[in-house]
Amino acid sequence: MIRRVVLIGSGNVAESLAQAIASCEELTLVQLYARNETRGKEVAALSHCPHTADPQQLDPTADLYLLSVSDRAVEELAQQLPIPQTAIVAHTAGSVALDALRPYPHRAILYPFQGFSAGRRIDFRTVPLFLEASEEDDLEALTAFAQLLSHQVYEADSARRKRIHLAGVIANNFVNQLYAAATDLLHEADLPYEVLKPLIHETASKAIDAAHPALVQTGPAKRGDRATQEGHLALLNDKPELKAIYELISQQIWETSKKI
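Let's have the structure for this sequence by itself, in the form predicted in complex with another copy of the chain.
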(Lines of atoms letter the chains of each structure in order from A and count residues from 1; the text may use other names and numbers.)
(Lines give C-alpha, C1' and ligand atoms only; values in the text may rest on other atoms or scores of the structure.)
Protein backbone atom coordinates (compact mmCIF):
# COMPACT_ATOMS: atom_id res chain seq x y z
CA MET A 1 0.00 0.00 0.00
CA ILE A 2 1.33 3.44 -0.92
CA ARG A 3 1.00 6.02 1.82
CA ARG A 4 4.33 7.84 2.06
CA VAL A 5 5.59 9.58 -1.07
CA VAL A 6 8.80 11.37 -1.99
CA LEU A 7 8.38 13.57 -5.04
CA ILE A 8 11.40 14.28 -7.22
CA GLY A 9 11.32 17.33 -9.48
CA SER A 10 10.08 20.92 -9.44
CA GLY A 11 8.55 21.49 -12.87
CA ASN A 12 4.90 22.21 -13.64
CA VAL A 13 3.85 18.55 -13.41
CA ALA A 14 5.74 18.11 -10.13
CA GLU A 15 4.09 21.22 -8.69
CA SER A 16 0.63 20.01 -9.62
CA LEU A 17 1.33 16.48 -8.34
CA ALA A 18 2.82 17.76 -5.08
CA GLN A 19 -0.29 19.75 -4.29
CA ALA A 20 -2.58 16.88 -5.23
CA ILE A 21 -0.69 14.45 -2.98
CA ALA A 22 -0.36 16.92 -0.11
CA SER A 23 -4.07 17.68 -0.13
CA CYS A 24 -5.03 14.00 0.00
CA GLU A 25 -5.81 12.89 3.56
CA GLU A 26 -4.74 9.28 3.00
CA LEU A 27 -1.28 10.28 1.72
CA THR A 28 1.79 11.94 3.17
CA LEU A 29 4.14 13.92 0.98
CA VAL A 30 7.27 13.10 2.99
CA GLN A 31 9.74 15.21 1.03
CA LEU A 32 10.36 17.08 -2.18
CA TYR A 33 13.74 16.50 -3.79
CA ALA A 34 14.77 19.04 -6.44
CA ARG A 35 18.18 20.11 -7.62
CA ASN A 36 16.86 23.59 -8.41
CA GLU A 37 16.89 25.16 -4.91
CA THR A 38 14.66 28.13 -5.70
CA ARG A 39 11.93 26.20 -7.49
CA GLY A 40 12.28 23.27 -5.09
CA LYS A 41 11.62 25.50 -2.08
CA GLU A 42 8.72 27.16 -3.91
CA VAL A 43 6.99 23.87 -4.74
CA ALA A 44 7.70 22.44 -1.26
CA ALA A 45 6.19 25.54 0.35
CA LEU A 46 3.05 25.27 -1.80
CA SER A 47 2.55 21.70 -0.63
CA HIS A 48 3.83 22.21 2.96
CA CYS A 49 6.58 19.57 2.88
CA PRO A 50 10.35 19.64 3.48
CA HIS A 51 12.68 20.18 0.56
CA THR A 52 16.17 18.89 -0.13
CA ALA A 53 18.64 19.31 -2.97
CA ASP A 54 21.13 16.85 -1.49
CA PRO A 55 20.85 13.22 -2.70
CA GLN A 56 22.34 12.04 0.62
CA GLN A 57 19.44 13.64 2.48
CA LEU A 58 16.82 11.73 0.46
CA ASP A 59 14.23 10.34 2.90
CA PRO A 60 14.59 6.52 2.83
CA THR A 61 11.19 5.76 4.40
CA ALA A 62 8.77 6.33 1.51
CA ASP A 63 6.66 3.67 -0.25
CA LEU A 64 6.83 5.51 -3.56
CA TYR A 65 9.52 7.68 -5.17
CA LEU A 66 7.89 9.64 -7.95
CA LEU A 67 10.25 11.14 -10.53
CA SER A 68 8.52 14.03 -12.20
CA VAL A 69 11.34 15.43 -14.30
CA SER A 70 11.92 16.06 -18.00
CA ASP A 71 11.90 13.01 -20.30
CA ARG A 72 15.64 13.30 -20.84
CA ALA A 73 16.53 13.53 -17.14
CA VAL A 74 14.66 10.42 -15.91
CA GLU A 75 17.29 7.78 -16.61
CA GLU A 76 20.32 9.65 -15.31
CA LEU A 77 18.57 10.89 -12.17
CA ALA A 78 17.19 7.43 -11.36
CA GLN A 79 20.75 6.08 -11.33
CA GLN A 80 22.13 8.84 -9.12
CA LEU A 81 19.59 8.77 -6.31
CA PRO A 82 19.96 6.39 -3.34
CA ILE A 83 16.37 5.14 -3.51
CA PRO A 84 15.77 2.01 -1.39
CA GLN A 85 15.35 -1.14 -3.49
CA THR A 86 12.18 -2.11 -1.63
CA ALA A 87 10.22 0.99 -2.71
CA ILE A 88 8.29 1.56 -5.93
CA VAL A 89 10.08 3.98 -8.26
CA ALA A 90 7.83 5.60 -10.84
CA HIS A 91 8.34 8.30 -13.45
CA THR A 92 5.74 10.55 -15.10
CA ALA A 93 7.25 10.81 -18.59
CA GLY A 94 4.87 9.64 -21.30
CA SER A 95 7.57 8.93 -23.87
CA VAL A 96 10.07 7.14 -21.58
CA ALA A 97 9.96 3.34 -21.15
CA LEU A 98 9.96 1.42 -17.88
CA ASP A 99 13.56 0.37 -18.66
CA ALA A 100 14.84 3.82 -17.78
CA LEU A 101 14.37 2.82 -14.12
CA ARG A 102 16.51 -0.30 -14.58
CA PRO A 103 18.44 -0.05 -11.27
CA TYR A 104 15.22 -0.70 -9.32
CA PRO A 105 13.25 -3.94 -9.03
CA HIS A 106 9.93 -2.10 -8.50
CA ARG A 107 9.64 0.05 -11.62
CA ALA A 108 6.50 1.93 -12.63
CA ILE A 109 5.08 4.76 -14.72
CA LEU A 110 2.34 7.21 -13.82
CA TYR A 111 1.69 9.37 -16.88
CA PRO A 112 -0.68 12.31 -16.36
CA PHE A 113 -2.44 13.21 -19.63
CA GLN A 114 -2.73 16.98 -19.47
CA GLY A 115 -0.80 20.04 -20.58
CA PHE A 116 0.67 21.48 -17.40
CA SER A 117 2.10 24.96 -17.52
CA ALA A 118 3.52 27.53 -15.14
CA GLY A 119 0.98 29.58 -13.26
CA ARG A 120 -2.05 27.59 -14.43
CA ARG A 121 -3.96 25.74 -11.73
CA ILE A 122 -5.32 22.34 -12.82
CA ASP A 123 -7.79 20.27 -10.84
CA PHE A 124 -5.74 17.09 -10.63
CA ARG A 125 -8.83 14.93 -10.05
CA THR A 126 -9.83 15.58 -13.67
CA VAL A 127 -6.45 14.50 -15.09
CA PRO A 128 -6.45 11.01 -16.66
CA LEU A 129 -3.56 8.92 -15.26
CA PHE A 130 -1.99 6.08 -17.25
CA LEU A 131 -0.17 3.42 -15.27
CA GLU A 132 2.39 0.72 -16.00
CA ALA A 133 4.42 -1.36 -13.53
CA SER A 134 7.02 -4.12 -13.72
CA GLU A 135 5.27 -6.17 -11.00
CA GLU A 136 1.57 -7.06 -10.80
CA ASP A 137 1.44 -6.22 -7.05
CA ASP A 138 2.99 -2.82 -7.68
CA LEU A 139 0.40 -2.08 -10.37
CA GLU A 140 -2.34 -2.77 -7.84
CA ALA A 141 -0.76 -0.51 -5.23
CA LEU A 142 -0.13 2.20 -7.81
CA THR A 143 -3.72 1.97 -9.07
CA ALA A 144 -5.07 2.46 -5.55
CA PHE A 145 -2.71 5.42 -5.10
CA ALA A 146 -3.67 6.96 -8.47
CA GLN A 147 -7.37 6.62 -7.72
CA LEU A 148 -6.88 8.79 -4.65
CA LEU A 149 -5.64 11.55 -6.96
CA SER A 150 -7.80 11.26 -10.08
CA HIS A 151 -11.24 10.11 -11.27
CA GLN A 152 -9.72 8.62 -14.44
CA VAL A 153 -7.11 5.88 -14.00
CA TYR A 154 -6.12 3.46 -16.80
CA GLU A 155 -3.41 0.92 -17.52
CA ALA A 156 -1.15 1.67 -20.46
CA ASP A 157 1.93 -0.08 -21.79
CA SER A 158 4.41 1.72 -24.04
CA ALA A 159 2.41 1.15 -27.25
CA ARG A 160 -0.78 2.48 -25.69
CA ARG A 161 1.00 5.46 -24.14
CA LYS A 162 2.50 6.37 -27.50
CA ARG A 163 -0.95 6.39 -29.09
CA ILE A 164 -2.34 8.49 -26.23
CA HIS A 165 0.53 10.92 -26.59
CA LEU A 166 -0.17 11.23 -30.32
CA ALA A 167 -3.86 11.95 -29.61
CA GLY A 168 -2.72 14.61 -27.14
CA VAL A 169 -0.40 16.26 -29.64
CA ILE A 170 -3.28 16.47 -32.13
CA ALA A 171 -5.88 17.78 -29.65
CA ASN A 172 -3.47 20.17 -27.93
CA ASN A 173 -0.51 21.30 -30.07
CA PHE A 174 -2.25 21.00 -33.46
CA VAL A 175 -5.46 22.61 -32.26
CA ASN A 176 -3.41 25.44 -30.78
CA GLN A 177 -1.64 25.92 -34.13
CA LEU A 178 -5.04 26.26 -35.85
CA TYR A 179 -5.99 28.89 -33.24
CA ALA A 180 -2.74 30.69 -34.12
CA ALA A 181 -3.40 30.52 -37.89
CA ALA A 182 -6.94 31.87 -37.40
CA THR A 183 -5.58 34.66 -35.19
CA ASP A 184 -3.06 35.65 -37.87
CA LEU A 185 -5.87 35.81 -40.47
CA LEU A 186 -7.82 38.15 -38.18
CA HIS A 187 -4.76 40.32 -37.55
CA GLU A 188 -4.37 40.68 -41.33
CA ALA A 189 -7.91 42.06 -41.38
CA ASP A 190 -6.95 44.46 -38.54
CA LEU A 191 -9.04 42.55 -36.04
CA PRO A 192 -7.90 41.58 -32.54
CA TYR A 193 -7.55 38.02 -31.24
CA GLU A 194 -10.43 38.88 -28.84
CA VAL A 195 -12.83 38.28 -31.75
CA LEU A 196 -11.92 34.59 -31.83
CA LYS A 197 -12.06 33.79 -28.11
CA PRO A 198 -15.83 33.23 -27.72
CA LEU A 199 -15.73 30.81 -30.68
CA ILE A 200 -12.73 28.91 -29.27
CA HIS A 201 -14.54 28.59 -25.95
CA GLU A 202 -17.84 27.46 -27.45
CA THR A 203 -16.21 25.00 -29.86
CA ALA A 204 -14.40 23.28 -27.00
CA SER A 205 -17.44 23.31 -24.68
CA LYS A 206 -19.73 21.93 -27.36
CA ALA A 207 -17.33 19.10 -28.21
CA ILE A 208 -16.87 18.28 -24.51
CA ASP A 209 -20.65 18.00 -24.09
CA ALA A 210 -20.94 15.65 -27.09
CA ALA A 211 -20.57 11.86 -27.15
CA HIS A 212 -18.10 12.25 -30.06
CA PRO A 213 -16.81 15.51 -31.58
CA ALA A 214 -17.84 14.39 -35.08
CA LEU A 215 -21.49 14.45 -33.96
CA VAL A 216 -21.44 18.24 -33.51
CA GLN A 217 -19.53 19.15 -36.67
CA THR A 218 -20.92 22.02 -38.79
CA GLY A 219 -19.73 24.31 -41.59
CA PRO A 220 -19.05 24.37 -45.33
CA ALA A 221 -16.96 21.16 -45.45
CA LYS A 222 -19.66 19.17 -43.64
CA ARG A 223 -22.36 20.61 -45.94
CA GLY A 224 -20.25 20.02 -49.04
CA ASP A 225 -20.58 23.75 -49.81
CA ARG A 226 -17.95 24.04 -52.55
CA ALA A 227 -18.67 27.70 -53.37
CA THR A 228 -17.75 28.85 -49.86
CA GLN A 229 -14.72 26.55 -49.80
CA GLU A 230 -13.48 27.96 -53.14
CA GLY A 231 -13.84 31.47 -51.73
CA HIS A 232 -11.75 30.52 -48.69
CA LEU A 233 -9.09 28.80 -50.79
CA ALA A 234 -8.77 31.95 -52.92
CA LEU A 235 -7.94 33.88 -49.73
CA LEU A 236 -5.14 31.42 -48.99
CA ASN A 237 -3.28 31.73 -52.29
CA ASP A 238 -0.37 33.42 -50.55
CA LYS A 239 -0.28 30.74 -47.82
CA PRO A 240 0.28 27.44 -49.65
CA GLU A 241 0.84 25.37 -46.45
CA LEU A 242 -2.34 26.63 -44.78
CA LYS A 243 -4.17 26.11 -48.08
CA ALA A 244 -3.00 22.47 -48.15
CA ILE A 245 -4.14 22.03 -44.52
CA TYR A 246 -7.51 23.59 -45.45
CA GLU A 247 -7.99 21.10 -48.28
CA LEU A 248 -6.91 18.05 -46.26
CA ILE A 249 -8.99 18.78 -43.16
CA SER A 250 -12.04 19.77 -45.26
CA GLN A 251 -11.74 16.43 -47.05
CA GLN A 252 -11.54 14.61 -43.70
CA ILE A 253 -14.63 16.42 -42.40
CA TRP A 254 -16.55 15.47 -45.54
CA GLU A 255 -15.51 11.82 -45.27
CA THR A 256 -16.25 11.66 -41.55
CA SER A 257 -19.70 13.17 -42.12
CA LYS A 258 -20.58 10.39 -44.55
CA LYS A 259 -19.70 7.75 -41.93
CA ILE A 260 -21.89 9.03 -39.07
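Please give the other form, namely the form predicted alone, since only the form predicted in complex with another copy of the chain has been shown so far.
Excluded here are partners and other molecules; the one chain stands alone.
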Protein backbone atom coordinates (compact mmCIF):
# COMPACT_ATOMS: atom_id res chain seq x y z
CA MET A 1 0.00 0.00 0.00
CA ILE A 2 1.15 3.52 -0.81
CA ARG A 3 0.62 5.86 2.10
CA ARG A 4 3.82 7.91 2.44
CA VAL A 5 4.92 10.01 -0.52
CA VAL A 6 7.97 12.10 -1.38
CA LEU A 7 7.26 14.49 -4.23
CA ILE A 8 10.20 15.57 -6.38
CA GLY A 9 9.81 18.84 -8.30
CA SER A 10 8.39 22.32 -7.89
CA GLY A 11 6.71 23.10 -11.21
CA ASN A 12 3.04 23.60 -11.95
CA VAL A 13 2.18 19.88 -11.94
CA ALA A 14 4.09 19.37 -8.69
CA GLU A 15 2.22 22.27 -7.08
CA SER A 16 -1.18 20.73 -7.85
CA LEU A 17 -0.08 17.21 -6.94
CA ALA A 18 1.42 18.33 -3.64
CA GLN A 19 -1.81 19.99 -2.57
CA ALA A 20 -3.92 17.03 -3.70
CA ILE A 21 -1.77 14.53 -1.79
CA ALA A 22 -1.56 16.73 1.30
CA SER A 23 -5.34 17.18 1.40
CA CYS A 24 -6.02 13.42 1.28
CA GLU A 25 -6.57 12.03 4.79
CA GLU A 26 -5.29 8.57 3.85
CA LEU A 27 -1.96 9.90 2.57
CA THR A 28 1.05 11.70 4.04
CA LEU A 29 3.19 14.02 1.95
CA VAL A 30 6.41 13.30 3.80
CA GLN A 31 8.63 15.74 1.94
CA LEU A 32 9.05 17.85 -1.17
CA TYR A 33 12.45 17.78 -2.85
CA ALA A 34 13.27 20.54 -5.33
CA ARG A 35 16.63 21.87 -6.51
CA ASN A 36 15.06 25.31 -6.96
CA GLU A 37 15.08 26.23 -3.28
CA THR A 38 12.92 29.36 -3.54
CA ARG A 39 10.19 27.72 -5.59
CA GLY A 40 10.46 24.48 -3.62
CA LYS A 41 9.79 26.29 -0.35
CA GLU A 42 6.76 28.01 -1.93
CA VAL A 43 5.22 24.71 -3.05
CA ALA A 44 6.05 23.02 0.25
CA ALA A 45 4.36 25.85 2.16
CA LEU A 46 1.20 25.45 0.07
CA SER A 47 1.02 21.79 1.03
CA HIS A 48 2.35 22.17 4.59
CA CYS A 49 5.22 19.72 4.23
CA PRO A 50 9.01 19.91 4.73
CA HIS A 51 11.24 20.88 1.83
CA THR A 52 14.83 20.00 0.99
CA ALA A 53 17.15 20.93 -1.86
CA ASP A 54 19.84 18.53 -0.65
CA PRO A 55 19.60 15.04 -2.20
CA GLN A 56 21.42 13.60 0.79
CA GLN A 57 18.53 14.77 2.98
CA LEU A 58 15.92 12.88 0.94
CA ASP A 59 13.55 11.11 3.31
CA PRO A 60 14.18 7.33 3.05
CA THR A 61 10.83 6.20 4.52
CA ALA A 62 8.37 6.83 1.68
CA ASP A 63 6.42 4.16 -0.21
CA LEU A 64 6.35 6.27 -3.39
CA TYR A 65 8.86 8.74 -4.82
CA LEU A 66 7.02 10.76 -7.45
CA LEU A 67 9.14 12.71 -9.95
CA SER A 68 7.10 15.65 -11.19
CA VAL A 69 9.77 17.37 -13.25
CA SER A 70 10.38 18.34 -16.88
CA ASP A 71 10.63 15.50 -19.40
CA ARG A 72 14.35 16.02 -19.93
CA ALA A 73 15.08 15.95 -16.18
CA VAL A 74 13.37 12.63 -15.39
CA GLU A 75 16.20 10.27 -16.32
CA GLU A 76 18.93 12.49 -14.89
CA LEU A 77 17.24 12.78 -11.49
CA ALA A 78 16.34 9.11 -11.40
CA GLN A 79 20.02 8.25 -11.66
CA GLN A 80 21.19 10.82 -9.11
CA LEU A 81 18.78 10.57 -6.20
CA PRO A 82 19.37 8.10 -3.34
CA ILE A 83 15.92 6.49 -3.50
CA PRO A 84 15.47 3.14 -1.70
CA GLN A 85 15.30 0.17 -4.08
CA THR A 86 12.26 -1.17 -2.23
CA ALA A 87 10.09 1.90 -2.98
CA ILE A 88 8.01 2.58 -6.07
CA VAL A 89 9.56 5.32 -8.22
CA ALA A 90 7.19 7.04 -10.65
CA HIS A 91 7.24 10.04 -12.95
CA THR A 92 4.40 12.22 -14.24
CA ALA A 93 5.59 12.93 -17.80
CA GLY A 94 3.29 12.22 -20.73
CA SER A 95 5.98 11.49 -23.31
CA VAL A 96 8.72 9.78 -21.26
CA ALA A 97 8.96 5.98 -21.25
CA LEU A 98 9.09 3.75 -18.20
CA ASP A 99 12.71 2.86 -18.98
CA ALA A 100 13.79 6.37 -17.97
CA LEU A 101 13.53 5.03 -14.40
CA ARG A 102 15.71 2.02 -15.23
CA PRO A 103 17.91 2.14 -12.07
CA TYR A 104 14.91 1.12 -9.95
CA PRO A 105 13.13 -2.27 -9.92
CA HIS A 106 9.75 -0.79 -9.01
CA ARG A 107 9.13 1.67 -11.87
CA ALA A 108 5.85 3.40 -12.62
CA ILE A 109 4.16 6.33 -14.32
CA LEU A 110 1.31 8.49 -13.08
CA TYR A 111 0.40 10.94 -15.84
CA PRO A 112 -2.22 13.60 -14.94
CA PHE A 113 -4.06 14.66 -18.10
CA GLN A 114 -4.64 18.34 -17.41
CA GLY A 115 -3.06 21.71 -18.01
CA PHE A 116 -1.64 23.17 -14.81
CA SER A 117 -0.70 26.76 -13.98
CA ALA A 118 1.03 28.14 -10.90
CA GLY A 119 -1.37 29.61 -8.38
CA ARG A 120 -4.46 28.07 -10.00
CA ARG A 121 -6.09 25.42 -7.79
CA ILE A 122 -7.67 22.53 -9.67
CA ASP A 123 -10.09 19.96 -8.25
CA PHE A 124 -7.76 16.99 -8.66
CA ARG A 125 -10.66 14.55 -8.30
CA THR A 126 -11.72 15.48 -11.84
CA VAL A 127 -8.25 15.01 -13.40
CA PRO A 128 -7.84 11.80 -15.46
CA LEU A 129 -4.79 9.84 -14.29
CA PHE A 130 -3.05 7.39 -16.64
CA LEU A 131 -0.93 4.67 -15.04
CA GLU A 132 1.78 2.23 -16.05
CA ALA A 133 4.07 0.06 -13.91
CA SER A 134 6.81 -2.50 -14.41
CA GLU A 135 5.23 -4.99 -11.99
CA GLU A 136 1.60 -6.05 -11.56
CA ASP A 137 1.75 -5.60 -7.78
CA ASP A 138 3.12 -2.09 -8.23
CA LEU A 139 0.31 -1.26 -10.67
CA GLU A 140 -2.28 -2.42 -8.15
CA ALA A 141 -0.71 -0.28 -5.42
CA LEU A 142 -0.43 2.72 -7.74
CA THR A 143 -4.05 2.29 -8.85
CA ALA A 144 -5.28 2.30 -5.25
CA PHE A 145 -3.18 5.41 -4.59
CA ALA A 146 -4.46 7.19 -7.72
CA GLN A 147 -8.08 6.40 -6.82
CA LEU A 148 -7.60 8.35 -3.59
CA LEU A 149 -6.76 11.42 -5.69
CA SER A 150 -9.06 11.15 -8.71
CA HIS A 151 -12.36 9.64 -9.87
CA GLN A 152 -10.84 8.88 -13.29
CA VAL A 153 -8.00 6.35 -13.30
CA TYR A 154 -6.89 4.41 -16.40
CA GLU A 155 -4.06 2.15 -17.50
CA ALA A 156 -1.95 3.38 -20.43
CA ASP A 157 1.30 2.03 -21.81
CA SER A 158 3.84 4.32 -23.49
CA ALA A 159 2.30 4.05 -26.98
CA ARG A 160 -1.17 4.91 -25.70
CA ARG A 161 0.12 7.68 -23.46
CA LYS A 162 1.92 9.37 -26.38
CA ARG A 163 -1.40 9.64 -28.23
CA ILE A 164 -3.07 11.00 -25.11
CA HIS A 165 -0.33 13.59 -24.71
CA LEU A 166 -0.64 14.60 -28.38
CA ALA A 167 -4.40 15.01 -27.97
CA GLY A 168 -3.78 17.20 -24.94
CA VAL A 169 -1.31 19.43 -26.78
CA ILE A 170 -3.80 19.98 -29.61
CA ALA A 171 -6.81 20.56 -27.35
CA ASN A 172 -4.96 22.72 -24.83
CA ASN A 173 -1.82 24.40 -26.18
CA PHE A 174 -2.89 24.75 -29.81
CA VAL A 175 -6.38 25.99 -28.99
CA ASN A 176 -5.00 28.49 -26.47
CA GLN A 177 -2.58 29.79 -29.09
CA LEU A 178 -5.54 30.38 -31.42
CA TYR A 179 -7.28 32.27 -28.60
CA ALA A 180 -4.19 34.47 -28.42
CA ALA A 181 -4.19 35.02 -32.18
CA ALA A 182 -7.89 35.94 -32.12
CA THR A 183 -7.25 38.36 -29.25
CA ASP A 184 -4.50 40.08 -31.25
CA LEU A 185 -6.92 40.51 -34.18
CA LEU A 186 -9.42 42.14 -31.83
CA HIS A 187 -6.76 44.46 -30.47
CA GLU A 188 -6.05 45.58 -34.05
CA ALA A 189 -9.71 46.60 -34.20
CA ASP A 190 -9.36 48.45 -30.85
CA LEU A 191 -11.47 45.87 -29.04
CA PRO A 192 -10.62 44.16 -25.72
CA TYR A 193 -10.14 40.45 -25.03
CA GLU A 194 -13.38 40.53 -23.03
CA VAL A 195 -15.30 40.57 -26.34
CA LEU A 196 -14.02 37.06 -27.04
CA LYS A 197 -14.70 35.46 -23.66
CA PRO A 198 -18.45 34.69 -24.08
CA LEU A 199 -17.68 32.99 -27.41
CA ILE A 200 -14.88 30.91 -25.87
CA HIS A 201 -17.15 29.90 -23.01
CA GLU A 202 -20.05 28.87 -25.25
CA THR A 203 -17.83 26.99 -27.70
CA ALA A 204 -16.17 25.01 -24.90
CA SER A 205 -19.51 24.34 -23.20
CA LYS A 206 -21.06 22.98 -26.39
CA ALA A 207 -18.07 20.74 -27.05
CA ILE A 208 -18.23 19.38 -23.49
CA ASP A 209 -21.95 18.68 -23.74
CA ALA A 210 -21.75 17.03 -27.19
CA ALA A 211 -21.09 13.34 -27.89
CA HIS A 212 -18.32 14.52 -30.26
CA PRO A 213 -17.09 18.10 -30.86
CA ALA A 214 -17.51 17.75 -34.63
CA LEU A 215 -21.28 17.52 -34.11
CA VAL A 216 -21.45 21.13 -32.85
CA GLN A 217 -19.05 22.69 -35.38
CA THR A 218 -20.28 25.92 -36.99
CA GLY A 219 -18.85 28.62 -39.26
CA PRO A 220 -18.01 29.35 -42.89
CA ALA A 221 -15.71 26.33 -43.38
CA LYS A 222 -18.45 23.90 -42.34
CA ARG A 223 -20.94 25.65 -44.66
CA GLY A 224 -18.49 25.72 -47.55
CA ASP A 225 -18.80 29.51 -47.68
CA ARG A 226 -15.80 30.33 -49.84
CA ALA A 227 -16.66 34.02 -50.24
CA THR A 228 -16.41 34.63 -46.51
CA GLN A 229 -13.24 32.57 -46.26
CA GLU A 230 -11.58 34.49 -49.10
CA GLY A 231 -12.38 37.74 -47.29
CA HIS A 232 -10.80 36.41 -44.12
CA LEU A 233 -7.71 35.24 -45.98
CA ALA A 234 -7.27 38.68 -47.52
CA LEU A 235 -7.18 40.17 -44.01
CA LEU A 236 -4.38 37.76 -43.14
CA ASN A 237 -2.06 38.63 -46.02
CA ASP A 238 0.37 40.26 -43.60
CA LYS A 239 0.23 37.21 -41.29
CA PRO A 240 1.37 34.33 -43.51
CA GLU A 241 1.66 31.77 -40.69
CA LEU A 242 -1.84 32.49 -39.37
CA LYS A 243 -3.14 32.52 -42.94
CA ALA A 244 -1.71 29.04 -43.53
CA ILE A 245 -3.26 27.82 -40.28
CA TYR A 246 -6.64 29.28 -41.33
CA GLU A 247 -6.49 27.48 -44.67
CA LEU A 248 -5.42 24.13 -43.22
CA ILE A 249 -7.98 24.09 -40.42
CA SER A 250 -10.76 25.30 -42.73
CA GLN A 251 -9.99 22.44 -45.09
CA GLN A 252 -10.02 19.94 -42.24
CA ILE A 253 -13.36 21.30 -40.96
CA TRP A 254 -14.84 20.95 -44.44
CA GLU A 255 -13.56 17.40 -44.90
CA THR A 256 -14.78 16.38 -41.43
CA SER A 257 -18.22 17.94 -41.92
CA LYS A 258 -18.75 15.91 -45.11
CA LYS A 259 -18.37 12.69 -43.12
CA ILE A 260 -21.03 13.50 -40.53
